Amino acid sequence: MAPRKIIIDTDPGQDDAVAILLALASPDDLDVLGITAVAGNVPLPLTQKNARIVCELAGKPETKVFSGCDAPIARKLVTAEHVHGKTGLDGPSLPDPSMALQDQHAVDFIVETLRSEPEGTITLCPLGPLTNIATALQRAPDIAGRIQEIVLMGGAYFEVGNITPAAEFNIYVDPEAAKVVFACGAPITVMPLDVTHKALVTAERNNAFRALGSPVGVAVAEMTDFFERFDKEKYGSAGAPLHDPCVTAYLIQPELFTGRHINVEIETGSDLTLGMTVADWWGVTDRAPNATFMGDINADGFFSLLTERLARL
């Protein structure tokens, strides 16, 4: 079977980096047409730079990287240096990229690709705030019906919020964008905190990355060494959750995940619950299902896949 054509929309971030590495390590499964950067974990000049750093770390400098939106649709940018460090990729010492940034704007690339490729053959993989995706949908409403699937990391229900009591960071940063995306009518699969908090990099799992002995294996281990301090302190967990690689792992081995096709609405009007993903898990409303909201993961299978694929780089 031909590899699935994807566009990764991202705001790297250590876990974004691992998600990109997993995709680039899996060319038989995933054809990465481009990586589009958005402001989120850190500002746009750093996210587009970090995306190129990761491509070069993977030995894939031919990957096309595009710079996108530098601020949410209707709000001031909120960033997460308190989690990811001042560069977004704190932990390993990685060289500045030498590969060029593409001249085309990320939103134009998304629109053009969806219009030029056969209908239903492009999967969008947002790993950060949904600003680029929503802007593309607003600018070119015709592309919604051409999307094969949107597989995104964002939101939470049972795990509640990680940036406010009610909201997960990616959705909170640009709730208006999330509202546009969830209403667009394309098939959507969501990797919320309910799943990603079960994908914990324990010491044993991180040692397996380090034991690969490659620049990629060592860099991933050093990223999670840095990244985990925040979650260990906040949640008392055994390690850092690898949020974003759940997206690429799902595209490769969907059987690792279980969830429900339900209605998900985005709160944009309340100061108290701004950015909340209101997930009708129990089917208590008559609102039509619009997303497959994942609830569980086979974590051992996930880390086996991740370690095996990273070893290829």
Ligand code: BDR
Given for the second form:
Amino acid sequence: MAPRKIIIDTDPGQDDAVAILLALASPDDLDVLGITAVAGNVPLPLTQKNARIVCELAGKPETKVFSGCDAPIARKLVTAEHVHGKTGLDGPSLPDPSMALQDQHAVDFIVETLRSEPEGTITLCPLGPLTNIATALQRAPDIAGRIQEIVLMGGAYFEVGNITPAAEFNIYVDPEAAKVVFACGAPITVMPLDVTHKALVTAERNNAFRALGSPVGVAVAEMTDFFERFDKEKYGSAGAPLHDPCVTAYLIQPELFTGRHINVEIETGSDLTLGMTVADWWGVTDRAPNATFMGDINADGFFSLLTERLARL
Ligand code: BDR
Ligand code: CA
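Beyond the form predicted alone, can we have the form predicted in complex with ligand BDR?
After this comes the whole thing, all chains and molecules, with the earlier chain placed first.
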């Protein structure tokens, strides 16, 4: 089968970096048409630079990286340096990129690709706030019906929130954008905190990355070491959750995940619960299902896949 064509929309972020590395390590499964950077974990000048650093780390400087929206649709940007460090990619010491950024704006690239490729053949993989994707949908509503699937990391139901008591970071940063995306009618698969909080990088799993002995394996181990300090303290867990790679792993091995096709709405009105993903997991409303909301992961299978693929870079 031909590899699935994807656009990764991202705000690297160490876990975004690992998600990108997994995709770039899997060319038989995934054809990365472009990486579109958005403001999120850190401001846009850093996320677009980090995306290029990661492509070069993977030995794939030919990957197209585009810069997108520098602020949410209707709000001031909230960032997460307290988790990811000042650069967004703190941990390993990686060289500045020499590959160029594409001239085209990320939103234009998303619109143009969806219009020019055959209908139903492009999958969008948002790993950060949904600003670029929602802006593309607002500018060109015709693209919604052309999307094969949107597989995104964001939201939570049973785990509720990580940036506020009620909201997950990616949705909280741009709830208006999330509302547009969840209402767009394209098939949506969600990797919420309910899943990603089970994808914990234990010491043993991190040692397996380091033991690859390659620049990629060592960098991934160092990235994880860095952001773990925050999550371990916060959750008292055995390791940090590796959120975003759940998206690219799902595209390679969907059977690692289970969930339900349900209705998911985004709270944009209440200050208290802003950005909450109101997921009708128990089917207690008659609101139409609009997303497959994952609930569980085979974590051992996920880490085996990840380690095996990173070894290829
Ligand atoms: C999400 O927020 C970011 O900090 C991570 O990169 C991930 O995409 C988890 O809530
Ligand atoms: Ca992210």
